[in-house]
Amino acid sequence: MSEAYDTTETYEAEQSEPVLPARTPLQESWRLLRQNRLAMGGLVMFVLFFVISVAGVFLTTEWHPQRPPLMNPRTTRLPDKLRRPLARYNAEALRDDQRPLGGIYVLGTDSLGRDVLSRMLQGAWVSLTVGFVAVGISVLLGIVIGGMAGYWGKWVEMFVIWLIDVMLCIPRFILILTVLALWGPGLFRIMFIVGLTSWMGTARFVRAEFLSLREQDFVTAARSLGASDIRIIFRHMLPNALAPVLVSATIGIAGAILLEAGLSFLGFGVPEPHATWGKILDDGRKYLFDAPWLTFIPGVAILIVVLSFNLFGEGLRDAFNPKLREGEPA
C-alpha cells in the first residue's frame, strides 16, 4: 500500500509542475542570435550607427535661412585648416559665426578648415541613405524576379538563370562607373544604379526558397482552394522564404556603404556640397603625412560600420539555419 501511495503522490506531483509551452521558431531565432556576442556587438554598432546618421541630420542641416545649423559642415576656416584632433578655434581671426560647437575641434580640420566631425555626421546620414535605398532597390527586385522563376519554372526560370548569369559576369564595379561616367554622379543616381546591379544574390535565394515550397501541402492547398498566383506567391510563399533575404540584405548593406565609399574616393561619388566618407578619404590622402587624421577616422568608420553589418549579417544567417536548431531543447 505505501509503495502505491508513493507512486500516487509521485505522479500528482509531476503533473501539478506547469509545462512552458515550446517556443516558436522566432523565439528560438532571437535566443540563438542572443547567443552570438560577435552578432550582438555588430548589432549594437549598427544601432549606434543609425543614432549617429539620424542625429547628424539635425545638427547639420539647414531648417531655415536666418538659423543656421549647428554644426556646419561647409563652413571654411581657413586660419584654423589642418587643425588636429581637440584643437581650439584660432578666436582672434575667426568670427563668431565660424565659431565650432562648443569651441573645439573634436575631429580636427581639413586643408579648407571645415570641421570634420560635422562632416563625418553628413556623411554619415549619405552613407545609411544610399545603403537602405540602393538594398531595397535590390531586395524588391529580386523578390519579384527570383519568385516568379522559382514558382513558375520552364521557360521563366531558364531566362533568369540566364540573365543572372550574365550579369555576374560583367564586372560591378566597371559597370557602374561606366553608367556614372555617361550620366553624372548624384546621390539618386548611385543609389538607384547599384540597386539594379546588386539584386542578383536574393533572386538565387528566392529562386532556391520557391523551389522547396512550391511542392508543400499548404501551397498545394491553397491553388485548390482557386487562390490566384499572385496570392499564393505574396500571402503564403514569401514570408516563409524572408529569413535568407534578410540575412542578404543585411550583408547588401554593408556593401552598397563600401562601394559609394569606393565611388566618392574616386570622384564619382556625390557631388559637393554634400560630405562623404569616400570624399573625406580622398581629401585627406593628400595630407597623408602632414595630417593623417583626415585619412585615419574616415577608413575607421568605413571599417567598423562594414564589419559591424558582415557581423551581424553572419549572425542571422546563423540563427535562421535550422540544422542549428536540431537536438535543442523546446
Contents of the next structure:
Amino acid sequence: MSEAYDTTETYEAEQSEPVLPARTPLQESWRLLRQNRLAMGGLVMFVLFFVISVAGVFLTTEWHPQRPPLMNPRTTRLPDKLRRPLARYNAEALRDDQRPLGGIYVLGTDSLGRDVLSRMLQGAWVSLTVGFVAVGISVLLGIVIGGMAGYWGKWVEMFVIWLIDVMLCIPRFILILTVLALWGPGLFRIMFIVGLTSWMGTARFVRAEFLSLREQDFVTAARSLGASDIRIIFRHMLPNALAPVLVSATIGIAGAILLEAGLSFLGFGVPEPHATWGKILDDGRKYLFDAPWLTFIPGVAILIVVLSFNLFGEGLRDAFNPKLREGEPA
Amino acid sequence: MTGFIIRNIVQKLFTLFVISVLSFLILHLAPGDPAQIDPMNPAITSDVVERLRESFDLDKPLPVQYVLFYQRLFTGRLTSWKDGRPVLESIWERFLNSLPLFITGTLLTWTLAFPTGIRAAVKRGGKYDRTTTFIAYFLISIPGFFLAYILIIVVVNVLQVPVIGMRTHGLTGLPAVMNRVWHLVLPSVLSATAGIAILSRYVRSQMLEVESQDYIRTARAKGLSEDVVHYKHALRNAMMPFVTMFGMLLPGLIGGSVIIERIFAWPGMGRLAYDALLARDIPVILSLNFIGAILVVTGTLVSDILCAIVDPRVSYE
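To complete the pair, please output the form predicted in complex with the partner chain; the form predicted on its own was given just before.
Shown next: the complete complex, the earlier chain at its head.
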C-alpha cells in the first residue's frame, strides 16, 4: 500500500510542470529596494551627482587654448573676493573675460575671487573618479585574492589570511599620508594607494562565499564537464558571490570619497590649481567666521554625496538579504 | 592557555617584523635618494645631505641599513631631522598629550553607543530605531573636519569659550582646570562621533542577531518578562564580541587623530605625524608608522586573549 502511494507521488512530481518563481531574484531585489525610501533617495542623489560631475568636466575644462571654458575655476578676481552666494559681479572693476557665467556668483567667491560654483563643479569629478577608481581597484584585488584563497584553499588560503592580517595591522591613514608625502601628491597616486590598502574586506567576503560555493553541485558539474579553473571562478562562482561585494563596494565608495576629502583637507590631495571639495573647505578655514559659505558649501556637498552612497549601500544590503525576501521565512 | 598565548605572541612578532620591513621599504621605493628628499630647500647644503646619508647609513647595503635603523630606534638614538631631538622622546611626550583626548573620546563612545544601540534593537522598527539609524548614517557620512567647524562656530558664538589648543596660558586654580576641560570637550566629542555611530549600529545588529536565537524564544515561552529576556538573556550574549573590541581601540591613538589634532592645534601624536610629514622628517615618519603598527598588533593580541578567556567555544589548541 505504502509502496504504491510512493510511486504515484513520484509519478506526479515528474509529470507536473516545474514551477518557476513569480519573479527572478533580481526583480525581487529591485522590488525590495524600491520600497526603501532612504535607499531610493540615495540612488537618485547618486545619479544626480554623476550627472553634475560629468557636466562639471565639460563646463570647466579648457578644451581649446584659444577658447576659455564656460566656467573657469582658475579665474581670479581680486576686487570680487569673498563675495556672498548669489552676489552680482562687479562689472566696473573686472574685465569681460572675468565675468562669471550669468554675471552672478551662485555660490559666492573665495579669498582669490574664484567662483566657488565652478570650483565645486571641477571638484565633483575628482570625488567621483577617486571613489570609483579606488574602489574598483580594491574590489578587483579583493575578488582575485579572496577568490584564489577560497577556490584553491590549502597554502594559498593560509597565505592570504596571513596577508590580510598583516594589511589590517598597518595603520592605514598614516601609511597613505606617508606614501603621498614621499612620492608627492597626485590624483592617480591617491586612487592607487587607497585601492591598495582597502581590498581586505572584499577579499574576506569573496573567500567566505567561495568556500561554500566550491562544494556546490553546479561547480562539480562544471568541473566534470572540463571547465578550466578560470572559467569556473569567473563564469560560475563569481556571479553567485557578487551581492555582498556590490554592497561593500557601494559603501566603500562613500569611504573613499570621505578619505579623499580628508587628504585634500590636509594638503595631500590633488595638487593646485585643480580644485577638490576638501581643498575648498581647507581654503575656507581662515575665513570661517567671515565667509562661512566656503566651509558649508563643500561640507554639505560631501555630506550629501557620502550619505547617499551609504544609504543606497545599506538598501542594497537589505535588498540582497534572503531573509527579507517574499515567501521565505524570516 | 599559556601555549595559546605564546603561539599568538610569536605569530604577532612575525607580523610585526614583516611590517617593519615593509615600512622601511616604503622609504627606499620612493623615487630618488632619501637624503635628497627636499632638493629645492636652500637650508639643505651638501654637508647636511652628507649628515643625512650618514644618519641613515645610506652607503651600506639595504639589510644592514634596516638593522641599523631599528637598532637606533629602539636604543633611543634615532633623532629627528627637523629639531635633532631623540624621536622616542618626542613621541612619548606627544603620546602623553594624546592620552586624555583618547581616553575621553573612548569613554564617550562606549557609554553612548551601547544604550543607543541596545534600545534601537529592543524597539526594532519603531520611531526611536529609525531616528537613531538616520542619525548614525548622518554622523558616519559627515566629514569630521566639517563637523568640527560647525561645532567651533556654535561653541565659540554661543558659549564664548576658547577651543583651540590644549589650554590658555596664564590661568591658575579652578579657572585653569575649567579651561583645560573646555579645550578637551570639542576634540574628544569629535573623535567620538564616528565611533558612536558605527559602534551603536554594530551593537544593534548584534542584539538583533541574538534576539532571533531559539533560546530567546524559549525564554519568552516560559513566561519571563520582556526586560529579563532583553537585558539578561539577550544582552549578555550580545556583549561577547565587544569584549574583544577593547583591544581594537589602541590604534585610534595615532591614525584617527591627525585631522582633529590639526584643526584644534592639539600637540598630540597625530599632530606630530602631520608636522613630520610636511617637513619630510623621515625618522619621525617611519617611527610613527612602526609604532602605529605595534599598537595595532598589541590591540589584536589583547583581543585574541580576551576572546579566548570570554568565549568558551574558542579552543586553545
